[in-house]
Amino acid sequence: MWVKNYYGFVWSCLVASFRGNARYYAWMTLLTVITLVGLNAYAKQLVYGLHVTGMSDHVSWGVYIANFTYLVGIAAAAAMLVIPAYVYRDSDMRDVAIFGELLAVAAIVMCLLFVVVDMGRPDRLWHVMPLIGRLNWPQSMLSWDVIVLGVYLLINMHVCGYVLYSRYQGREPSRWLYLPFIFVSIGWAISIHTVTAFLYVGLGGRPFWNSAILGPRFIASAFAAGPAFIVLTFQLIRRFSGYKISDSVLFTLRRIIQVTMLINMFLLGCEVFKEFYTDSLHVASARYLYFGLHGHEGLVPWIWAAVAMNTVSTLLLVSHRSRQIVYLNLACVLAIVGIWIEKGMGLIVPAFVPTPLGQVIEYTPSVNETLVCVGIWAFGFLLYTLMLKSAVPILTGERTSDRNGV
């Protein structure tokens, strides 16, 4: 009997995800077209190799790994909904926590896709699969990253799937079957970004990453950009789906972003002081990033734009203006873009410039590389939209096993 109910639940979700108004179809068509353009660009990369990207022997990590790093933080931000919802028992946050967990699922899928496209030989992906490949565990930090990301994906899939299935059956989910996973996910959310930071810190040949506060910086920036992204997402959900999300939820997230942005800016200041006050040979990468090196200034306007965005965002958040939705949205957009630049191109690329031999070889993403990135982001939005389209009718009681609408 449960098998029949389960297949009915899956079929109901599929039906719901393909039904909508003209605006929904237009949005999904746009995302599908962009995804296919990205897929075509990736097919070209498979044929001609990483030569079609802007990466080289000197700068071997680029915008793919930059997006991977950023999205790990977006995925970890689901904890910022879970903590007030289940630790502090905020009923308003509990009603919307599942949307953050669905976002975590989409973000982790995008993370994995960015890792795949960054590999020169994706057919060798099986080497990093537990029980199949050889992970060199526990010595390899990459093996730890594979494990924590995979487990975090499974935890969020279980929680979302079980809660939605229970609501579809018209009953409250058993706390013992999902609540322990909720609390595990809080610690696991911190671990995925900590391990990602350790991937960089552990590379002794790259002094730009050799900082003990890189892990705390990762977590602070993740818990700022992630909730900022969720604030904007929640407003779109309540506008286009009709699901009721109160302003109290948005302002609870505002307080979280406010604190984490202050911590992020403080840690960034500590890092800048450490780099430039010592004025050692290892300051070359930071000097290239902030002021240029030997006439090469490719990232200078980007990082100063990021600093300006983060500063303005922080000032808005600590002022009373951000109690108005329009200014809160502006602060969130500035934080999202500013942290993407800072944690993306501003973190990954400078570690390779200059090279250990002192050569300054800059990196600029190619058009093909950019199309692949845009395609993956479009696929992530497509996946998240499909999950929301399936989840919202179940959460509102419009779609149940008694009236599945099929």
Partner chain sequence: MLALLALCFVLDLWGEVEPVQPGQSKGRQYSANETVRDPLLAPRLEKIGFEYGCVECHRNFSLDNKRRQRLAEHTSIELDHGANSRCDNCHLLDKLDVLVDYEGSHIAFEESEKLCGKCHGPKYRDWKEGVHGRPNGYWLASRGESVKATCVQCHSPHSPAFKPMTPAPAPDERRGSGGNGHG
Contents of the next structure:
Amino acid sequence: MWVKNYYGFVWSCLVASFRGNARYYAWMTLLTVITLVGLNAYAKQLVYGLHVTGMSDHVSWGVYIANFTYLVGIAAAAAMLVIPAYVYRDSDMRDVAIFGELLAVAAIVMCLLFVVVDMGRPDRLWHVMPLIGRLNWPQSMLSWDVIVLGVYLLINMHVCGYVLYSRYQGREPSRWLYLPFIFVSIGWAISIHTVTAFLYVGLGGRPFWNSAILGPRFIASAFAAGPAFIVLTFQLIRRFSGYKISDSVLFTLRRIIQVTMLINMFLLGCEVFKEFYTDSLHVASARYLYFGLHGHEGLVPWIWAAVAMNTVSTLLLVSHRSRQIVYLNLACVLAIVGIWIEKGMGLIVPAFVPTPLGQVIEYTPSVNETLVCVGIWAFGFLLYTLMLKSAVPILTGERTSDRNGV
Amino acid sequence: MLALLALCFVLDLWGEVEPVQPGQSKGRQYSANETVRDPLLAPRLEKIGFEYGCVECHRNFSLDNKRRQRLAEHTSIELDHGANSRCDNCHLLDKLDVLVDYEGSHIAFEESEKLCGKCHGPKYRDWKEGVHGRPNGYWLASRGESVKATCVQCHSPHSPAFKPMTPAPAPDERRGSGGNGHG
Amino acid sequence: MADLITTRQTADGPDMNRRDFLKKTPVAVAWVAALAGALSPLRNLGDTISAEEFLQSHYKELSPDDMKRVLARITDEVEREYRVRPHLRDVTPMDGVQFAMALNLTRCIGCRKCVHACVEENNQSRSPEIQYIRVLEMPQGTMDMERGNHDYDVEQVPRDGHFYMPVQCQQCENPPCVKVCPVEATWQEPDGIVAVDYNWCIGCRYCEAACPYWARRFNFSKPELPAEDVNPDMAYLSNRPRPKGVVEKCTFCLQRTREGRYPACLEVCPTGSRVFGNVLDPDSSISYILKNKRVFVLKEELGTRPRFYYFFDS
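Switch from the form predicted on its own to the form predicted in complex with the partner chain and print that structure.
Now the full complex is given, and it begins with the chain already shown.
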């Protein structure tokens, strides 16, 4: 009975996601086309191997893992909606927290895709599955990541699915069936990003990563970039769906980003001080990132652009200017892009330059690699739009099981 | 429009997938185990289109070490072995193919390392232990023999320092290590 | 404009009429065509993986019978591809043996013969070029590898004012690469050799990121190995031809050393710079080195405890 009803709910969501006006179709077609372009690029990678990327034995992780890291942060940032909504009982936040959880679902799916495209043997994905494969737990941080990301995905899918299903059935969700999960998800959100940071922190052979502050930095930057992303998303949702999201939600998020951006900048400053003031041989990677090494300066313009964006964004956020939505949006865009550079390429690539044997070989993503990334991002947006398309009418009470005749 | 997209995919209109160059056979030239000194032979003298070993002449006329003068015939014999500047430092003068040590004891050519050991004690000890010089074959005695190269197989006794040699090709960073030219 | 996401047309319901069908079918067909087009590069995928290979268990879970089947399958595959019937077997570690190597930096002249002998012995890809040994040309007076030159291409070695330092897998006793592997595709054998199961590795390259000695290599594309260069003397855990997308590394030539022979890099060294043997045997040459020479290891501060020692002697 219950299973049948839930099936009906999922089916009606699927049907609903195929209906919309011309603008909706245009948007979805665009995303699907980009996804297909990415899929095409990935098909080529499957045939020729990771040779078609810019990676090498020198820089063996690149833009795939950079995006993975960034998106784990976006997924974790759902906690920044859940905490005010459920810990501080902000009722405006409670109405929109589910959008953050849906975003977390989309972000985790993108994370998993980025990991899969980075694998040399995606056909052996089952080797990583707990129980059927041979997971090196608790030794390998990657095995921890598989577990925490998987569980986080399940928690968020359960909370979103259950709340929406209940509303769809026209009744209030039972607190006992979702509130415990909500509170677990707060701690879990911190854990997914901490484990992802530990993935890098635990490597003694890469001094650029082997720093205790990396974990806190990951959390701070995630809780800045994630809410910034959500601020923009909410404005799109209320513009295109008519779902009421009050400005107070945006300004609560602004206060969060204010603090997390400041902490992020502070922690980054601590790292930069330690590297350059100590000035040991281990500074090589940081020097490569900020000033270039032996004439190789591939990342220098990027990281300074990121520093500039993060600084301007922080200044905007702390000034009263950003009480105007336009400036808040500007600050958010700058934070999103700045942090993407800083903890994506700016974090992954320099750890490989110079190599453990002191060679300086640079990395630039290839066209094919970039297309795969763009494809995954498009697929993520596609997924998120589909989920919103199903969720919004249920939350507004426009679509229930009665009206759908299921 | 979608059909056009499909066509684009099939015709592969974008991207820069560069197929890997087929591997060139370089043969198995580095599986040979020659030592740094090659050939292993004694110095030879070239004269009117023939090559001569030392003994071929010196069995007929003995060396007079007191004269200490270099003859034109011997310019190709490089003698750069520390303080050993005379033939009789190592060779018996009237019979060059017999070695002789500082006290005058004779040592067979086949056991030349014993002569080397008279001066190079620590090296000789290391060699006997199997840690100086290059072994071949088996590290595990029960499976087979470990063949040790002797001193003169690697070092020319007349000029024992290793001669410079041409190194094998450098790694190709552009094609190697998975790199595809982006390096 | 405010209705992009909100559904309005619930009126037409689930039943699709004929006109709708006619209108929608071409669109659906076009989408399927686009999807097929996107996947069309897969037509070049070449040899597919058999169900048996796909489902093959981890090395340590293979029964002797399983191993026999796996070896037979790989032998056939190699013969089909390279027209050489390999002598492929699973060489297991010997009891009471732990390997170590020492390298005499005073002797090494940087001729790189070990690099190429290793490639010939271990069937590495010739294109892209995969080499396990990297020789650094170091200026005298420093151990800072950043000052080393990897691609010196000179008429003659050794060059004045330089020493040469070959680096390869250090077969660490506390290997970071083994610790990080998410699927136990790489592990330390009882004789100290860190091995990889090429049929279990998922190609995530975490071990490459973890290795402080840059000793691991990834098959970014299908390894190119000319048939005439194949060394048919092969072991499952070492020099059998590798598939695309997996990591490989130096195994101290276990196909040779576990049968009592010396590794290829040692046998080709023209200056006899390398010493190899069983550290558990107090009379072995490697034990002699450890007792009598002032040896050091690379990056000792990382606590990896290499089984690869360096020393200088006059």
